[in-house]
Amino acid sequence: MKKQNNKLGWLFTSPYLLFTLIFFALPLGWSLWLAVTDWNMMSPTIRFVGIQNFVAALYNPAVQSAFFVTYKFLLLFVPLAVAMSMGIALLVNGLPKLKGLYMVAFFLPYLSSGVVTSLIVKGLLSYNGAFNTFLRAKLGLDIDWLGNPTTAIFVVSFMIAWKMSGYYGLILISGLSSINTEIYEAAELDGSSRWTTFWRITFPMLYPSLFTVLILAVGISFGIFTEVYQLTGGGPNFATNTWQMEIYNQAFVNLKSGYASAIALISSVVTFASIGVIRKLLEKWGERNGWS
C-alpha cells in the first residue's frame, strides 16, 4: 500500500516536475554552460573561456551602471507602489457598497500588456502629446520627460507602480478585511485620531499583506525590462539601463550569449541576496509588532 501511495504521489506531482525540468532546470544548466563560453549564437563552434565572462562583467561600466540603476528603481518604485496600493485599499475598503466593482476597475491596468501601456505613456508624454502641449500653453513648461535622466526613471517607476497598484491593493484589501472592527471601536473610545489609528493599529496589523506586497514589488524591481525597452531603450546616458536591458543588449544586439549569461547569473545572485536581506528586515519589523 505504501509503494502504491508513493507511485500515486509521483504521478500527481509529475506535471509540475516536468514543467520544472523543461522550463527551469534545463535552461539553468544551459545558461551555466554558456556563461563559461564565448559564442555568438551563429557560429558552429563554442569556445570555452572559463571565468573570463564573469570578470569582464564585474569590471564593465555598463554592468556596474545597471547594478545601481536597478537599486534606484527599487527605491523609487517600491514606495510608490506601496503608497498607491495602500491608498486604493483604504479608499475602496471605506466605501459603503460596490467595493468589488471599484476594485475591478483599479485591477484592470494590471491585466493590460506592458507594451501597450508603454506605448500609451510614450504618446502621452511626446512633444506634441496632450500633456506636454497643455504644460507649454498654460504653464510655459517644456519638459523632455523621457530624455532627461531624472524624469525618465521617475516616469518608468510611476507607470509600473500605477500598473501594479490595483493588484497590490487587492492583497491589502484582504488584509484590511481581516482586522477586527472591535479594535477600531476601542481606539475610537480612547480618543485615537485617524492618523494615530492608522499608524498604531492598521499598519502593524497589515503586516502579512504588506510583507507579500513588498516582496513582490522588490522582485518586480529586479526584473524591469518591457517598459524600459519601449520608453527609453536604457537611456538617456544609461539612466534606465537595468540588468534585464543590459542582458538583452549583450545577447541579442552584441551577440555575446556567454557574456550575457554571465551577467544574468550575477544579477540572479544579487537579486536573491537582496530579497533575502529585505525579507529578514521585514521579519524583524514583524517580530517587533507581535508577528512571529
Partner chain sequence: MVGHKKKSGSLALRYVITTFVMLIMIFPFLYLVLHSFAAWDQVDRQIIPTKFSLRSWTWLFGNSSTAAEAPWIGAFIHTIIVATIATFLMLFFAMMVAYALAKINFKGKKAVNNLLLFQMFFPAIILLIPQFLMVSKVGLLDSYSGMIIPTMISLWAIFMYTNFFKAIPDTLIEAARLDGANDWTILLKVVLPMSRSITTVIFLFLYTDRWTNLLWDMIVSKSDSTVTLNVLISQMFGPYATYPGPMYAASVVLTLPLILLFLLFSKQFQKGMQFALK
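Beyond the form predicted alone, can we have the form predicted in complex with the partner chain?
For this one, just the chain is written down, with no partner chains and no other molecules.
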C-alpha cells in the first residue's frame, strides 16, 4: 500500500487548482452576475435587470438563428467528417507500404489556421474567385458559394471537415489495425462480399474508435468560430451565425457585456445538454447493436 503524502499531492496540483480558482471559478461567478445586469463595458454604473437579458435574447432573431445554425452544422459537418476520415482510413489502412508517409500527408490540414483556410476558400469561391471563374468559363455554372445561405454553411462545414479528417482518420486507423486479419480471411473463405464484410465485421469492431470520432466532431460543431468570423461574418442573413459568433459580436463589437453573458449562459446550457443527450444516444445505439 502506497503511503499518503497529502502535502506533496496538493503542492503538485496547486498550479491547476490556483488556475481554476482564478480563470474558472471567478469568471464563472462573474459571468452569472453580468448576465443579470445591463453593463456595457464602459458605463461606471451597473444596474441589476433580472431576467431582462434572457428575455431579450430569446426574442432576438440572431440568437434564435444561432440555436438552429448549430444543429445544421452538426448535421452537415459530422457526417462529412466521418465520411472523409473513414475514406482516408480505409484507403491508407490497406496499403502494405508507405502507410506512415500517407498518414503524415493526410494529417497536414490539421496544422492549418482557420484564418488561412478562409483566405484560400475566399480566393477560390468568392464571386470572382479562381474556382468560380473557372466554373463560369468552362461549365457555364454560376454559383455564389458564399452569398447563398445553403452553400455558405456547406462550404464552412467542408472547410472544417477538411481540417479535421486526417486527425480523425488516424483514430480510425488505430481502430482498424486492432482488428485481427484472420477474421477477414475467414470471411473471404465463407464467400462474404466486401460490402457485407464491411458492415458485419469492420464497422462493429471499429465502433469504439468511431464513437470517439463522433464525440470529438460533435464537440467541434458547438464551438465553430474562426471560419465563420473570417469568411462569412455569420452571414448571409445569419445562415452561419454560430453561438460563438453571436457572443463575440454582442460582447466585443456592440460592447453589451451583460447581454452577451446572458447569451453565453444560454448557449452553455444548450451545448452541455445537447452533447450529453447525443452522447447517451450514441452509447445506446452502440449497446443495442452489440458494438460496444
